[in-house]
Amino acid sequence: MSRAWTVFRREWAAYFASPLAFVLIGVFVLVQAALFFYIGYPIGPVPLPGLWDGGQANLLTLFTWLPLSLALIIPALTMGAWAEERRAGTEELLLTYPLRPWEWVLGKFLASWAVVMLLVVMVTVPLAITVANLGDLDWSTVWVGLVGAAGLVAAYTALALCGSALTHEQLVAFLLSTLLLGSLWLLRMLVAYAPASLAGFLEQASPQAHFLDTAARGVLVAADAIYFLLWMGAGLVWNTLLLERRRLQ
């Protein structure tokens, strides 16, 4: 583990070495803000306005807003991290060091998931206190959506991580990624044309089922924490083992 938490240092510091990791903050930070206070959520049967014209007291057209956004902007964080490595041949260096494939997996991981918790905290907090000095909010709610978060976010980045290993190039990485997430953020838009035995699976699977009816609304719920941990689980064991493959090659 001690290993991994190495791997973990070089990638943090590799983040904020270049200004990509800054840039895509400022952008997410203030595209988020002018969505929640603007904007609202207008996609779906039931859409939510933004503060100035619902004047409600809560965060939940921001967190609405985040299984999509983080579906963009994760793999835009993530599309360089093995993909750059492979592109400048540095990955087959790495491999040859005293690491297993699982620590570089680890690291990798949670470098990048530390980085997108650090974007949602600094929209989320400074949102919370504004709308904590504008009405009655229930700070409450605000740790539980951030710990739902966590889960939505740790699910995104392990998925995102194997789009990045299946390709050097980082654009294919960043459109792999997305696709992927994407495809998983469409799921609850299609529940309401799909058949009656297909329309519950599809529920379930779906993110938003997770975070947004939940934790979204300051309810924990043992089931959430299981299905992202599943998506995580499945996201690492996939990348280890491509990596696994390659290293073998």
The other form holds:
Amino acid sequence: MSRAWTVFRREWAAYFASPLAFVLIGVFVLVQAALFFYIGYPIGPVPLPGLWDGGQANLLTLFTWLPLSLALIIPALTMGAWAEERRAGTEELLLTYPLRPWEWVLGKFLASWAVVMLLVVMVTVPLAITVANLGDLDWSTVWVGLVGAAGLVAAYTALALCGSALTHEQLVAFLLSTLLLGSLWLLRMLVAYAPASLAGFLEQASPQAHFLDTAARGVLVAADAIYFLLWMGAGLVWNTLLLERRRLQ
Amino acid sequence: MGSRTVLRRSALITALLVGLVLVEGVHMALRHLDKRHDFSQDQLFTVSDGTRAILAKLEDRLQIKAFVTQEVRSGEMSLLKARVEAQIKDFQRLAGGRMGLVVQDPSILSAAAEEAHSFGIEPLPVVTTRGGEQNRQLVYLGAVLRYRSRTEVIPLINPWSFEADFAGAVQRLLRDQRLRVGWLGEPVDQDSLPWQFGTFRLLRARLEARMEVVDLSVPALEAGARLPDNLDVLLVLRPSDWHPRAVFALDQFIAGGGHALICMDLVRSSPFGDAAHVAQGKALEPSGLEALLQSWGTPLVPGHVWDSQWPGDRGWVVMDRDANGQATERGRLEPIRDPACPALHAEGFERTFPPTARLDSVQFFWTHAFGQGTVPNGLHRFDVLRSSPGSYVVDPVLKSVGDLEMIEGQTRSLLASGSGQAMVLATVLSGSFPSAFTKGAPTPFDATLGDRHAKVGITDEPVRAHGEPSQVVLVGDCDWLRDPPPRDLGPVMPSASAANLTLLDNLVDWLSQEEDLIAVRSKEPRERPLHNFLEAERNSEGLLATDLPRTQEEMRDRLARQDQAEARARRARWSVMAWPLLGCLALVFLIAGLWNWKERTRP
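Now that we've seen the form predicted on its own, could you pull up the form predicted together with the partner chain?
Zooming out: every chain and molecule, the one shown earlier first.
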């Protein structure tokens, strides 16, 4: 585990060694704030107004954007995690180190998860402070929403890292991961067009149902935790197997 | 064995293990599906304590027959159905084996369809679009609840209010007889046209859906009749010019432990005004209850409350003018914010009183306030609804209808007086009510004989001087329960809105000691309004919503101040948005930079 921690430190430092993380944080925070305050969430059968139009002290609009915005931002942050190593030829060197593939995978995963969670906290906490200054905000929904977001980010990050491990081109990795996460996000949109026999499955398979209907409203559900853990576990194992295969090759 | 083979085998074993973990994970998810904890402030997503308490009262088996279409083609509808089914399972679990469920599909069984129809359960048309083609399906989603020999029907289950509907139905089943509400006051005009919205049809229908409404007559009370003792709640709507004998009947009902909700109103309101009425000096009509209220220490203030801080919406008539500037007979309604129609904010509700604990908006129309009198021993007064601290008592405002200039002038002069204070718009009295008729019962009034205002004699009938503990809610307005105008007219006058009717339901339930239902009903998400920068700035500039400039100079000055207020509001908004965001960004960049620097300089 300590070796995974070493990888974590290396990856974390790598994120902040380039201006990419800073730019992403800045852009993400500003875009989310603009969506939250002014635009709202105009997608789907029940659009949500922006804060000023809605006039209600809650963060539901912000949380509703998270599954979609994270499906774009996480691939952007993780696209280089493996693809760049392969392109630069450092992957072979990494695999010669006295570390098991799962330790590499875990270290990189934790670093990416921590960076994305920093982004989410960076957006959520200031907006919550703002809203609490303007009205009677239910803080418990904020904290539980962040816990739910941690699960969502973990599942998304593990899957996006697999996208990066599949190719040596960062752009291809980004597109693959975005396609995968975007497909998950789309599942709930399909409910309106799906036959009744499929609707329940689509609903249960979509990350929104396990985040927006529960944690984002202040409710923690064991089934949601298992849902996110399963996706995260599947992503990490898949990633490890991909790395093992390459080491084998 | 080569290292490749070893790796392949370990990969295979890992894949098998992962598969097992996934299968077990799904099983675990199913097993722990019910494990949930609701951290939200009002526990909005958990079965409320009220429903639990009601289900705990079940002594026999509650049988539910659900009429539900099983093969629903619409995906969204099937999810709603699943949500209802999950809620019913929750209720079954909480009922601890005392609740049975039978599901029938009227879509495929004609006998079930007939039975559903006999209970008034009708299918809901649901339209689905697939491949550009619209399909219409009739979906049943209703239930019949049976307990002992009693039956309650929920004709159409609304997943969002199902808990409240279900708990209400079970509560009614638990009672040996339906709640009895006495209706005393203005009769409901069933024949009035939709635009004659001054009657109480909506209120009456609301009460009749849940309880037995007993019509009572003021003339009968005046003639010597007594109020029945078996009423759970007595609803008194706008008592007007009651003879002392009718007041005596009310006094004795309450002294006997009866519970009452009394809505006072000294003016017969009309959204369009009634100049002739005022000209005849009939703006104020005494209720006849003045002495009784005085004896309880809750005198009604005859004037109206003018709430400069919380004005409500209503319409006023603007007459069209012809080419010569003369008013024509045609007019139109325009929205206006009227201080004489207070729209209470959250601060106006007493939070420790269950019926008002979770309410955020109720609007009155020309309401009176209750003054401070001497409350007799054994009686406790508890004020539950208050206007804003910027409230004043003004002369009856009937004559102000449609007169915007009068509203503006009135507000200015009142603000200048600086004597505003919060007014009590509703109060609760509980305890043992002393009778106001200690000298004896008034003689009955015979309408065929003489003057109702003539001196009243005393009879030797027994009088309950001090009675059983009771509760009375006094409200300074009656129009808040009148039928709403047709929607297309706009905000004509405050009336029985959803929020107003929720307050009424809560008060009736509290008086009839059905507090469990109040807890269930209050599960609506509470209003959490944001600070209104523009209104605050306009107030600080002295720009009232009802202000109208009189001269060009005033107009220019007003526009300039309005611009300044808007600019300040914009700046305040920006600062409240920007500072937390920029502060957090700066903090993170600082920490990340320091950490990075430390890592780079580490030997």
